[in-house]
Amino acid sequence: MYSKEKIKELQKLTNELVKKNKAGSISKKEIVQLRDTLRYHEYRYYILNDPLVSDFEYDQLYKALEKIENENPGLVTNDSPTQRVAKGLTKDFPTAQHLVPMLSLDNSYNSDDLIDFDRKARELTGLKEIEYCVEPKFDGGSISLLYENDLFVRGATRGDGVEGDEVTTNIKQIRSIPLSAAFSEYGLLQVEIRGEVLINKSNFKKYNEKIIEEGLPPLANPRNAAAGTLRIKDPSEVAKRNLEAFVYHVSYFSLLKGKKVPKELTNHSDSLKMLWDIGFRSPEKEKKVFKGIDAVIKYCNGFEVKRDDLPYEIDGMVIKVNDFALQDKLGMTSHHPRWAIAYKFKARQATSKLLGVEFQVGRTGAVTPVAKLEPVGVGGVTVSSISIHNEDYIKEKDLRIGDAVLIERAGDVIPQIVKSLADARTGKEKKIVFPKTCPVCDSKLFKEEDEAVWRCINIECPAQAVERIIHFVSKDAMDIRGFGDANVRKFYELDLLKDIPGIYTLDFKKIGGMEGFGQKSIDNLQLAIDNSKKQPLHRLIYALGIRFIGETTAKTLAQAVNHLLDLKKLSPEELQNLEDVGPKVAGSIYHFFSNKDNIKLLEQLEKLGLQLKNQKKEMTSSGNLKDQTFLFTGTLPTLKRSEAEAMVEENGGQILGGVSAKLNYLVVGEDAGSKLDKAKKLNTVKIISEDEFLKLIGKK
């Protein structure tokens, strides 16, 4: 796509634009250069997987382009990198007719099928030997892309093969699909190409971990996730899933006036190289060309062994007659082309029997049902336990103890139960009964209205104890140095520490007899524990590990009360009157302080000498910054963020969690991020430097 000379030019231009952007001197005349530079770095990142600038530098140049375009709407072009981002929800997906039908491929599962496919192809063409192009069969969602005059104008799902859903806005969120491509350099006016949308294994795993943490069931596999994402009505949600796309076939093209068919469109292999050269992610690096079917079979068998090493899921290989003229001669049936066949790899599914369900309590109190199965081999591993996530998931899948179930495992993805085999039931199966109380401490379980997860909210629950203690002693919480993860776990296993109050009643004589604990270590640990009793109230609130309560919200809560136990007097509605406390956060706080075991814990900690009173409240009720709200962004010249925030609070001000209409001052340092952009759009926020901030509180 880029010559060596062009690459040098763009790399040099990048350095110049980064410097100009820092100085705030990029002009609207440089908008074309800015767009070219951003497109080049998108290509390096999303196609070659070889970025040349940091994410931060790319983001800053992107924001510079956005700013120029916002100020000069007439300069915006359809293929600008900023035009991927869509605003609002898609109401409906209209139907789009493909220029050429998207037919299915005939499937084969062994070498005999491939030999038979080759025999028929040779008989129909009259050739003794045929040249084939072989490439991976990507396991995702099929798409059709239409380009006219080099611009991307429409994207559609496969649908019924004749027409599909028009999902152009969602496809624009996929960075490996260019918004413009130089088809005209090959004499092409209109081009329709086929491709596959994927989520790579790494991104799929990260996304699942995120939604599991939110109490939602994970996506079953990358294939369904990719295909389903194309029909999500919120493009911003599509963007979060980091889809990728491979394009693998030119299905239709028309020529510019006076142009001839380019040599790149005389065979399939060369067409893949053309797509790669103009900026698409085609299987150019994965394809192989062979004469005769024997070499094809050998390559397919070898590739199956390597499938788990790929960053994305494949479920086989596609074998295509390489010559386009021969493809036309072979033609198609009503169902599939005669010039291509899919060689499917061994299945990664198996059936087993659901023997029972165990209910496990996690770090956040989430109660997770785990299915116990008859051991079965799936995708190279033996599976005997599978998480079935939550009560709603069990009902949706209609799972029962004694059911025959279909198991799936794709690559390194966690095994999932695809479905129960209801037709195989004997009548002896039993419904799965979800517990109403914690399986470990017997406390009543709680579920938020908009969540599917039941939770134990008893802070003393043994199942959560170790992780809660680790959080309580951590640096941003009570900051008890010398009390790392390993020591907490060791003390817990030796029965020296079982709960949070136990931190303050440790038997140091017993610890003294342990390996690695000399007198100096013990003295330092004891001193750190004693010092933690003097920590301000907001640190204690954060240390309690109340769900949804971060450091900023903890400060808001501390500032709202004279004593921590005052929070138990506030209703969810009253809590929502506090800064940055919405319904979900208010519900979490209310239920925590409604639990008698949690109140008992707090009373215990107070008796042990911890500070539950807000000693700062009276001190900060007046001051230079009284009733003023602040937020900091970027790197300040002399102050650490924590020091600056402490100064605000000492002078009666309040720290907010984000930019909003309630923010009075945004203090900006070097390399300020999106907070600065958002604040500029709000005319109510005063944007000041560190020096101006210090003057506000009377310091130089």
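In this text the structure is predicted, and so the values were computed from the model without any measurement. Numbering follows the first chain given and starts at 1. Definition used throughout: the rigid core is the maximal C-alpha set that superposes within 1.5 Å between two forms. First, how it differs from the form predicted together with 2-(butylsulfanyl)adenosine.
When two forms of a protein are overlaid on their rigid core, residues whose CA moves 2 Å or more are considered shifted, and residue 631 is one of them between the two forms. Taking the rigid core as fixed, one finds a CA shift for residue 686 of 2 Å or more between the two forms. Comparing the forms between the two forms, the C-alpha position of residue 421 differs by 2 angstroms or more, with the core used for superposition.
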Second form
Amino acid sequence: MYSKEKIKELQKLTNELVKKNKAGSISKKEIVQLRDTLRYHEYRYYILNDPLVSDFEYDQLYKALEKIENENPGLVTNDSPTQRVAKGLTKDFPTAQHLVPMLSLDNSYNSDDLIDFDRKARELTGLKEIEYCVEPKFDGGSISLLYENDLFVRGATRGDGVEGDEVTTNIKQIRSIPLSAAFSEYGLLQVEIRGEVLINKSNFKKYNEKIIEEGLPPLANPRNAAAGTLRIKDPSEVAKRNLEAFVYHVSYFSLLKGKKVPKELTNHSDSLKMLWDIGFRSPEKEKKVFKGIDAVIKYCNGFEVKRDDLPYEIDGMVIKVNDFALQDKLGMTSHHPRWAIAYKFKARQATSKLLGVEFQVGRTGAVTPVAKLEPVGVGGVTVSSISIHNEDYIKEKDLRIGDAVLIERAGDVIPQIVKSLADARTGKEKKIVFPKTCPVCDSKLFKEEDEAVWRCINIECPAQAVERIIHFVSKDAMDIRGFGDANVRKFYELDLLKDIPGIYTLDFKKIGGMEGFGQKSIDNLQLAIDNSKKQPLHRLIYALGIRFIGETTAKTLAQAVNHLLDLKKLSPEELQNLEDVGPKVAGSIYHFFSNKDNIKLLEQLEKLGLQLKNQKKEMTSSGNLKDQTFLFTGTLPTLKRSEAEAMVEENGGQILGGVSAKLNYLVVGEDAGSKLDKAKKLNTVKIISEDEFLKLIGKK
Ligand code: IVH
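Show the same protein again, this time as the form predicted together with 2-(butylsulfanyl)adenosine rather than the form predicted on its own.
Below: every chain and molecule of the assembly, starting with the one above.
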């Protein structure tokens, strides 16, 4: 899409425009240049994962364009970067007829299935060996995109395969889908392409954290989140979810007058390259072409091992006969093409039986039903109990004791019950009855009008006190290793630990006399408690268990103050000026800091040596990565990629999508590829090992 010369020109232009904009001298004559430059930076960010300018610089140029367009509405074009923004709500999604039906793929689960597929394809074509193109099977919501005269004109969901919902405005919110693309350079007039809308794992996690903070049940998997988002009626909400898209199939094209079919549309692999070259995110880097099925099988198995390291979910691979003429020869059955097959990875879904429901009281008094299941392996772990959130959730999913249930565990997401398998019922299943009183202290439960949760409001309820301490010491909060749920409960029952400050005044002599506590485990526990006093402020805020305050909001709050008690001075209105803090969250923070007992607790903790100051500004090396950017490449010796990235974020650093001038550290593991070469060339990037990284954050 961009020649070397063009790239140089756009980079130079960017610098000039940024300068001019700063000086306030950008004018109407620069409108075309502004648009081209912004499109180029969107491409670098969303397709190449390699941004060249900061978000701030991009925003400034965007605002300049917006201003010029507002003053000169006649100059606005359909594919201007500003045209993604939609005003108002969508009323209905009209029906859209696909130009070619959207078929699904036949599935295979092992190498024998693939060998069989290859044998049939060879028999039908009479060939000895077939060339295949192999690419990931993206796990999201499928979409169909229509371009005419190089402009994006319509986007639709799959629907029944023949017609779907027209969701053009929502699709425009996805920045990796270009609003215009140079199909005409290949002689094409109208083009229909297919792809998958995804939400990446980290955005999904953030999104789920947010809805859990709001007291709502999380979504079971990124696929539901992506597909569901496409049908939201508020496009600005769609934009916030940061969807991404891969395109992987040209389903229809017509030619401009006098043009012939371009060579790029004679085989699948070249069609992916064409899409990539004109600005789409196709699996150009992930695809591979092989002769014969053996190499295909090897590639698929290799990809399965890497599955967890990808930033988005894939549920398998797709194997396609590469040559389009051969594809035509093989044709379709009524359900799926004979020239392609999906190779499914090990399922992250399983079925089990719902044996019973236990009701647990949390630290806020919320009574949560927990489904007890026949133990079943799913996504590499054995699952035997799953939260089923609240009474409404149970009703909505129509769960009954004795039901066969479908369970899913997507990546590192908490397992969820997707649905009960109603067809398998025998009639002996029992309704789930919600208790009227607290299962721990027996006081009456209450439910607020606009809430789905029943609560025990007895402030003395032992379950709440214990759960508050368990939350405080947990891994994502103060991370006091060696405590564990069972020990907290034991100490509580023995009157050794009654509240949070009690953690820091534990009588180790008494613990020493207890069974299972040797000197070594006591020393370790004491050290872990001492170390926790140095935890950064955001961890302490999260550890306090204030309602609706998850890890993300805790970070926002920590950044907003110099000292935790400064939050006492902020009104609900002022709190709402903070990022992602709405009225509900602001109300909860205000409520917490207006309570004298809570203030007393915080003062007590400070006296005991805990950090209530925001130390970020003062610290440099020991465990603080503020303003530092990181990227990981290759397989790390001990850490999972997701763990290492979480450590960066926990320490205030930022993960970048690719190697660029903005990158400070590249952490290199085994089999590091092109990122390492690129970083070496840049000269400005510090290249470090996992060991050095751990030292940097004070973990070694
Ligand atoms: S090709 C006519 N390629 O999987 C063939 N599909 O189970 C068109 N999918 O409906 C599909 N990744 O939503 C193709 N690389 C990929 C894919 C892919 C995900 C989805 C697609 C399709 C479903 C079939």
